[in-house]
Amino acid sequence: MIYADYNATAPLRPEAREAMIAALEVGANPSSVHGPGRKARKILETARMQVASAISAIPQDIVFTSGGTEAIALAIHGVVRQLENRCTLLVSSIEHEAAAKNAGYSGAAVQSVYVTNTGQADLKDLSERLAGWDADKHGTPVLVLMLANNETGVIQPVAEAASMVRAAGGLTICDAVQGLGKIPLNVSLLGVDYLALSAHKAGGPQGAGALWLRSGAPLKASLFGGGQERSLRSGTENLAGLAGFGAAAEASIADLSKFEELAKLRDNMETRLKAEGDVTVFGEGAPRLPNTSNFAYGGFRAETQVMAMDLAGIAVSSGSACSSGKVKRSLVLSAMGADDALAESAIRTSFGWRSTPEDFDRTADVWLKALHQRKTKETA
């Protein structure tokens, strides 16, 4: 089986597995003050340091969560609650449902920020909105903008957008789930106020994540209990999961140069698919994650492609694997201006730390064969 769905979940890194086993053997609560509890606390704080280091932050600004969705939800609801709903959420039209739906349920006013046909947030649109911002009417502007899109891999102009929002007296929440371990991350250079992360996208386990927040940024807890994580996210921490998260974050940063090499393999695969399959590659005119390719051949339905690839031993996806177990038309591609026939025909390949050059070649071979079979059937 060739696994080409790293943006859904990356295979567990051996470093993460080892760290998790070591944490499980401790078998104690990190809030306990006895010897085993102190060992557990040391594991937890080591993981916090590793995650913080991966984004050039300090450990004290990391709040551990159950995953990227909870981290995003904590940021959105925590900001809205702290500002007592006197704010407007500016949500890009390509956000993951974890951001879009939490914004919708937050109780705050929501405005959509448009994207260009290359899949990047339209900074002109954002600038025009902020230029005439009426704080008395709309409250504090809070931008919700992902670092890199999970479907297309398109990297967003987060630093530029956050600078605009800051100048208007606002805040920026960034979903960086897809960026960790794939591109360099530095929260200071991004200029955001909140940044959400997830372990399993970087080769850690599922069920572990984190929210980084700028010191002094407004945030009210949404989950109450024993006061863990600076009382911002109560509940006994998932020690083994977070140990794996820390180890995966550290390993993925060490592997960044290898990950960058995937871009050439991805580009070569796309060149072949365009030449032999006449595909449309989404976002190719913008900076993208080096591992991601989203392409379509109009009229060749995505579910048919996914099943054909699966039967041939290649795991790919269509749309966001996190949003549903079903294959459905991509709202992200529609926001980029793709017509329904093309959006319904798009599939995503995403490679990672265990991928080989042969994986890219084989993926192209199988997809082109599936297209040929479809065309043959149509003309029969």
Given for the second form:
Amino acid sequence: MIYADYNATAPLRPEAREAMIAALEVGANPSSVHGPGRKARKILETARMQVASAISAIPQDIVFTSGGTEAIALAIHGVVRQLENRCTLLVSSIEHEAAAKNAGYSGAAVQSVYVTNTGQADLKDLSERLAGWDADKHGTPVLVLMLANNETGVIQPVAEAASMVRAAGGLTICDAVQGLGKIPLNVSLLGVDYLALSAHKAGGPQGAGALWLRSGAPLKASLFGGGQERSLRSGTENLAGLAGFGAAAEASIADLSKFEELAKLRDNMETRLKAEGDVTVFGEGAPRLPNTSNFAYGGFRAETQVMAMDLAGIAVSSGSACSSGKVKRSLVLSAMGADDALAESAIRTSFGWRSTPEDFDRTADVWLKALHQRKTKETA
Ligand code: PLP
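Could the form predicted in complex with pyridoxal-5'-phosphate (PLP) be shown next, to go alongside the form predicted on its own?
Then the entire complex follows, led off by the chain already shown.
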């Protein structure tokens, strides 16, 4: 089996598995003051340090959550509530549903920021919106911009956008779920106020994540109770999950050079797919995550391709897979100007820490064979 769906969930790294088993064996609450509790606390704080270090932050600014979605929701609702709704969310039109839907449900006004054809947030559009900003009418501008898109891998101009928003007196929430462990991350260089992370995209377990927030950034809690996580996220922490998160974050940072190598393999695969299969590669003209390739041959439906690949033992996802497993047309590709036939034909391959050069070759072989069979059927 070739696994090429790391952007959905990366296989668990051995370091994470080991840390999780050790944490499960402690069997105590990190808030308890006795010996076993202190042992659990030590594990939790080690994980906090590992996650902070992966984004060049300090551990005190990390709030652990149950995953990326919760971290994004905490940031969006927490800011809107702390600002008592006197704000407008500027949400890029390619955000993950975790950001787009929480923005929609936050009660704040929302404006959509356009993207260019290459899949990057349009800084001209953002700067025009900010130039004409009427603070009495719109309140504080709060930009919601992901670091890298889950479908196309396109890396967003977060530092430039955040600096424009800061100059306008606003705040930036960044969903960096797809960035961790794939590209270097430094919160100071990004200049954002909130950064959301998820363990399972970096080789940690599902159900663990974190929100980093700049010291002093406004945020109201959404969950109330025992006062864990500086009272910003009550509830006993998922110790084993977070231990796995910390270990995966550390291991993936040590392994970043492997991801750089993936870019070369990905580029070679795309060169072949374009030459022999005449595909369109989405986001090709923009900086992209090194592991991701989203491509389409117009009219060759994504479901058919995913099934053909699966039968040949290759796990990929349709360019627009959603959590229900159904395929719907990708809003990301549509926002980039792709027509319906092309958007419905897109598939996403995403590789990672366990991928080999042969995985790329075999993926191209199988896909080209499936295309050839389809063309033969069409002309028969
Ligand atoms: N943001 C992006 C860009 C994602 O790709 C995902 C997961 O698919 C999420 C947020 C949600 O993260 P989680 O699955 O940890 O809730």
